[in-house]
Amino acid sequence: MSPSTTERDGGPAVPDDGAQPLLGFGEVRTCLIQNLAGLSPSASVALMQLTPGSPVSKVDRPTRRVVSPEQVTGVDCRLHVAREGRGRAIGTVLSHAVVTNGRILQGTAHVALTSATAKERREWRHYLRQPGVIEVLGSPNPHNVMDGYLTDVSPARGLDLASISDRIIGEVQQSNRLDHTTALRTGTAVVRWAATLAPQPPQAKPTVGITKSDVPNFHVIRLNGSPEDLPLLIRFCEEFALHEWLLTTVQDVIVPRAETDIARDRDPLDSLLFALNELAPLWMPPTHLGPDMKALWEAMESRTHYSRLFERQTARIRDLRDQVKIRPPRRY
């Protein structure tokens, strides 16, 4: 795979022949920006200008979100197909970075897959005319293609969206606009998703299923929707990845460390206040984005109870903060 010199905004293009995509694939990586202080709005915009002169999109409410322009990466690789079948993927992948509230960084790569109409590989200009679309040579079963992608390991045996999302994270983190010091030691969470795309009845809504992987900080999402739902599904996966990272960081990093520090008579107040002041306000389920997004989030909540878990963890952090504040001074 090699990055193209072309960069564009927007979601996947419509294939030249008008064929509807059969599948949508993506990967989202979420981490803390390597900067001690939170970035100002202007600094976030400057950081997301990955190509000079390219437009950056941003919203200020309910949370500040700045998105880089889409980058285009050309791919020509075999597909990792589960069970049986063979396929070759040729086309382009879109990727972008997201900064939320000047603190959280996401790198996301996504693509729509459609069946190739030609039996042979075509010239690159054909594929560059449809950014974010991959044509599949061969006739593998779409369900086997989806299962193969979702279960692929690192290094990838097929379509490697992990490297593309990781590369855009690395590009941002290496910027000389950052001081490369983090306020909290945390990990990177990964969400890999795949969507089955097919025409739906007029009243049908997209659906979602989430699987916790045996790999730490790794989640798999399966979605169903129409080809027109793909931008919504991409956005939902980014929101899920953000909230999953927030919950994991609070539940598996900040609370256990604070409990250990208190038991060893060390002061965890800085990390507890960071969680309450910087992370807790970012818990903003994306139901404000529209009824379809609300339906997806509520379906996810009905099985995972993420918001209730996050509320419990933030209550525990407040208890630990109060415990530290009233703890008697050490006697030497």
The other form holds:
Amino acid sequence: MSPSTTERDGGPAVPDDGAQPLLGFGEVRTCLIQNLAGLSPSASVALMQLTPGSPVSKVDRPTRRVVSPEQVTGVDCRLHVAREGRGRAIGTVLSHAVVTNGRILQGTAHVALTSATAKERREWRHYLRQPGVIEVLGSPNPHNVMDGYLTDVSPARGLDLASISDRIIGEVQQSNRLDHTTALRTGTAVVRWAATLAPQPPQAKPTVGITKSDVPNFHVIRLNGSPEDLPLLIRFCEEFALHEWLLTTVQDVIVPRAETDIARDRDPLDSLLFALNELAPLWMPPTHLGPDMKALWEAMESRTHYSRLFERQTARIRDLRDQVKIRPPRRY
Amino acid sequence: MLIFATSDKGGTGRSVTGCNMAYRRALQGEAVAYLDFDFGSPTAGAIFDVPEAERGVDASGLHSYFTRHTESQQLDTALHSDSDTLRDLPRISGAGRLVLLPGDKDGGEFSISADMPARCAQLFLRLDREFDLCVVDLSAGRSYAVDLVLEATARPELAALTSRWLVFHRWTKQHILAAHGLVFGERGLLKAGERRGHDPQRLNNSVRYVRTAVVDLCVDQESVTRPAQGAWLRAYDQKLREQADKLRMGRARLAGQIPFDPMLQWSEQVIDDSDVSGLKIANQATVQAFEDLAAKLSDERFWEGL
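Please could you give me the other form, the form predicted in complex with the partner chain, since above is the form predicted on its own?
Okay, now the whole complex, with that chain kicking things off.
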């Protein structure tokens, strides 16, 4: 079957019987595609064709972004609730993969939590009608549910979106469309996020707060918005995750390794050029996606100064490259 | 690169040598992952001196990765180890990371279900994206773990990765025979690999041997005091060499020879130069042997087909 493409980003469904979601949870993993060369547009689309027949979404500018159809995973588990309270989560989690410029792979799992529509578990038919919605049995305080989700380092105990986003990455990376050659050794970065969803006054904009945890390559985001903002918040987290991965990779992997290589008289040029040619062009803050996204991004930028940091790192890479040109290492 | 460390018998010093080899590679600037695939009795946590993984971790170890489909923990030894040597690693300019993927405390051997080889391949692929070197410490003898990795490495998605095998054995007649059986025997690696789609010739070309706890007559002068004793040891050493040559386990396939070190007999741990020159509790020859073995891993001429 030939892959079909549309220009539309799919969002999660809204519960069918009017219950408004209270919380949105998600997890994004970002890594390099295990392929020596960058994928062509058609190869990216083919790779994202996870469900034959379902449309793959593709946007070409400003960066090429190809998104797989949403995958549905049924869950029925206890919630990990901070402080006091208990809850049981039943419903479906949505997950999709994103390829950016044929180089970067992201796996996203996300869900909207609502209060249960019945006192007991209903038939699966009911939950399948609202993909991406989880009903919470019991009535734990939403703040405790949110803190429980964000602070649980071993999520295997509760709602395990980590495994779902990890699985989609694993499946794509195992695809026989890839040559499985690692172009640059880097880590996988994790962004875990939770959003409080409540109807907002008309002029209100969504807000964001970001914390870096002690675990390396792990960021936690808290957001506020109205239930209709959920697709926007998911996208914001993916864009944050992508840019955060780019900055970490350049700052903590490529630059230190090149400095060591130069000190030890080894050739650092391959990874420097990889950073300049393949990674630097991907720095493209999503401010073109509308005023709400712009506001979210600028709020994040005003505290993290990511763009300035990234500019400084790319300048450093150009310096290192020029140094190597002037005085090549002995083992060149 | 994937390095599989195995031995026929227990107590060969496979794990302590593997851990030290991994440490030397990290010292040279590589990002190294050490995978404890000894599901029955995880030991790498003790050698790296990681208290929470001393006999395996409580949850999310490699055993649960396969049997319960949880994520596997990655413990950076610089943060989790009590060993000064490992804690100091990040302070050495240009050194890489050394990360332990521990086993589970209440693990035990398990039989291989249909989805495990793919899951194993997925793990190796994921680690290859992040680490220059993965050392996979298999348990002694023919275990399910050996079958699992043979099946995983035969899968097409791992074809681009370099996989190499190190077979550890002590320097005695029985141990040489046992190691030979582990590779060439009816139930050996090559036959088992062939059944899973490996080319036995290619697989054999990726196997090298490490002799452990070898009495080095130059170093152990104190324990060899009588001339007759020295003469006998030299003659017997020669006999063992001839036996190893005959069994296709001779010098050309020798990846390393680790001298007998009294310290490591009592305390299986990662040693560095300060244990030799500062504390003077380990022998320089031992550290050098670990260093040489580590260097051999990526010496392409050494691994060319024989």
